[in-house]
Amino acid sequence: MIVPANYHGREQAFVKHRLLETYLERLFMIIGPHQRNIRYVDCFSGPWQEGSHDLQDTSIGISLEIMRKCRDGLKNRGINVRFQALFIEKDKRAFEKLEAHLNSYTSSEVITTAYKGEFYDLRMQILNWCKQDDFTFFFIDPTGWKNVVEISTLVPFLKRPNSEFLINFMYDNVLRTHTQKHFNEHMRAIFGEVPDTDGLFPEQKEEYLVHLYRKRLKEILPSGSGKPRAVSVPVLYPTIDRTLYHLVYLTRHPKGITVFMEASEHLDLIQRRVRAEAKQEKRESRSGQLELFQASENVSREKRADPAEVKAYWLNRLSTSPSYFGIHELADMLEETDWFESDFQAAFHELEREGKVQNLDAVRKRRTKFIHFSTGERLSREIS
């Protein structure tokens, strides 16, 4: 089984949280010698439905798990880091688990607060918090979507300077309620204007929304220090082919945008495997009959773009004369199409094949990667 015991019924959040786990670590590894201070911001903390009592299976335990093993690992290489948790839940029976966890979390790694009340009424506490100048990253991740994804009400976090998002926009409700008159106030809240989708396939209506609300975010970021960046993860209901919501992650870093589409490759396969599970489960229950081998056994890694689109792609940026592509043209990539840069690399080792396009710097040697953005290289079309 992929997934624990104590994810049983709630499979999207075992998702959800091996994101989390994943993204955070590589994060807090990355910008750690560049920080004195570290502080998490957890906005909708709970715990709801956890199944495990020491909270290992909620956004709480992950985070401070993380916090506490990067801190390890940097001071191990002589780097003393500060990091700070602040946990936000209004509701009291959570707060008082929430309080009860903290309390018994008796740790000199992480320092941690928590704070009772409504997310929106605490915006100004959270920030004065936060400080002026320490990285902070924000994990918005609230139960419903009104007066809380709405860009007025993140604005005061989008302006401060030396921070990063992760947001779960519900597209499953907005999806159903856009295109209802009595939420236009609402959508002009979420977007800026009252999206029409009339004409639309289902997929370019996601496509359509969500790329809109990330236009929106990267808009009320400051200016200077970099240019904003957005993408986003889907993730789907367990036995339904539908989306459920998407996580939006919001940074001014390209190495960021590279990072967190690294973790949602991880993630994509994960995916694929637990709501293979799932849906086994859900026949095995309605037959009554075990299945002989286990779903999950069976499923690959799918490719997420055509890779006839993504050739395409390439030779439509690509000319005659040599292009940089490094660390932020990689980021612009994965920004602008949603895929993946194994998407990226297969295409272009394709075309080389072909004879249409060249690396001017790749070494004549075995190569695990066709392009290294990480260094930059030089790219164009062969001259036919």
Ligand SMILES: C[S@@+](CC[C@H](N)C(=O)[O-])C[C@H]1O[C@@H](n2cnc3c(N)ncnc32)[C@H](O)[C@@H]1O
The other form holds:
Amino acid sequence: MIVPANYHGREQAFVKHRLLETYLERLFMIIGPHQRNIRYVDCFSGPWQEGSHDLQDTSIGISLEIMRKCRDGLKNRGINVRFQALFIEKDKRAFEKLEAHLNSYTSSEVITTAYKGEFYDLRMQILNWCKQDDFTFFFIDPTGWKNVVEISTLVPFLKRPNSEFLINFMYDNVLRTHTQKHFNEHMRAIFGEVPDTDGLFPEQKEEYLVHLYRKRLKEILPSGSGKPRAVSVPVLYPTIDRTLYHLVYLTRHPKGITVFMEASEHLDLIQRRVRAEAKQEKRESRSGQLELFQASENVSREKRADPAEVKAYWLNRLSTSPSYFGIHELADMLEETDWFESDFQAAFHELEREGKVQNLDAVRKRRTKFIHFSTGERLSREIS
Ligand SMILES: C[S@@+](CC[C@H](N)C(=O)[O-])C[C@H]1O[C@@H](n2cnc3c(N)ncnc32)[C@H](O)[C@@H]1O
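Same protein, different state: after the form predicted alone, show the form predicted in complex with the named molecule.
What follows is the whole complex; the chain from before opens it.
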């Protein structure tokens, strides 16, 4: 079984938590050597629908564990980072559980604070807690959107330097309401306009709405200190083939985008296995018969993109005079297409074998990839 029993019936939370866990760990280990303080703010912390008393299946338990682990890992490398975490929750009972957990969580490794109340009302208090310059990761995982995901609500956070965001964009809600007159005002608050998706196919609508939201978020980030960047990963309903929400990641660091997309690629396989298992359970409970094989075992890694499309993208992007492709260019490509780095690597390799493109720096180094974006390499199209 992929999904532990305490996540049954909320498999999407399992997928979300695996992404949070994987990405936070990589992020903290990468930025740790360059920061004295790292702050983490869970703006809608819960606990919510938790299946275990120790909150290990909530963003609270998961983030604290990752911060503790990273603090230890960095310390072993002689790097001392102060981790501080802030949790926001409005519900009285949930807040009591949160406080009780934080009181029992005695660790000098991570300093914790909790504020009870509406996120909207607490915004200035949260920003004061973050201090001026400390790197801060904001996790924004609400249950609704009013006074939450609208740009005007988030502006004070988006304008803060040295910040990264993971925002749960409730795509299915937006999809169902964005064409209704009654919700026009909400849509303007979220997108800056009422999105016109008339005549688009479902997958085109999804791409359009998500990219529009990402674009709006990026527009608010202050200029300077790096180009604003955003990518997202879809989380689907466990047993219905439809997107429930997108986790939108916002940063100014191209490396953040590449690492987040690596984590998303890993998640892609987990998500497909989780959904295969959930669908099998549903079939079994309907038929009253257990199936012979675990459906999740037959799920394998699949390419997100059509290889022909990725090859066409490369040919369009390259010219016969060599161009430099480094981490900034890779981040641009990931943002633009929503494909994974492995899609680009595989398509480039295929084109190389067909004699249509070349990597001018390929011969110089020992190779683990066809293109080493981390160091940057010169690529070109062959003259045909
Ligand atoms: C989706 S749940 C959070 C789940 C949690 N992030 C996790 O992954 O385990 C959202 C939480 O935010 C709380 N909440 C909803 N609206 C809020 C608001 N306006 N201000 C503060 N908390 C809010 C809810 O009570 C709920 O506990």
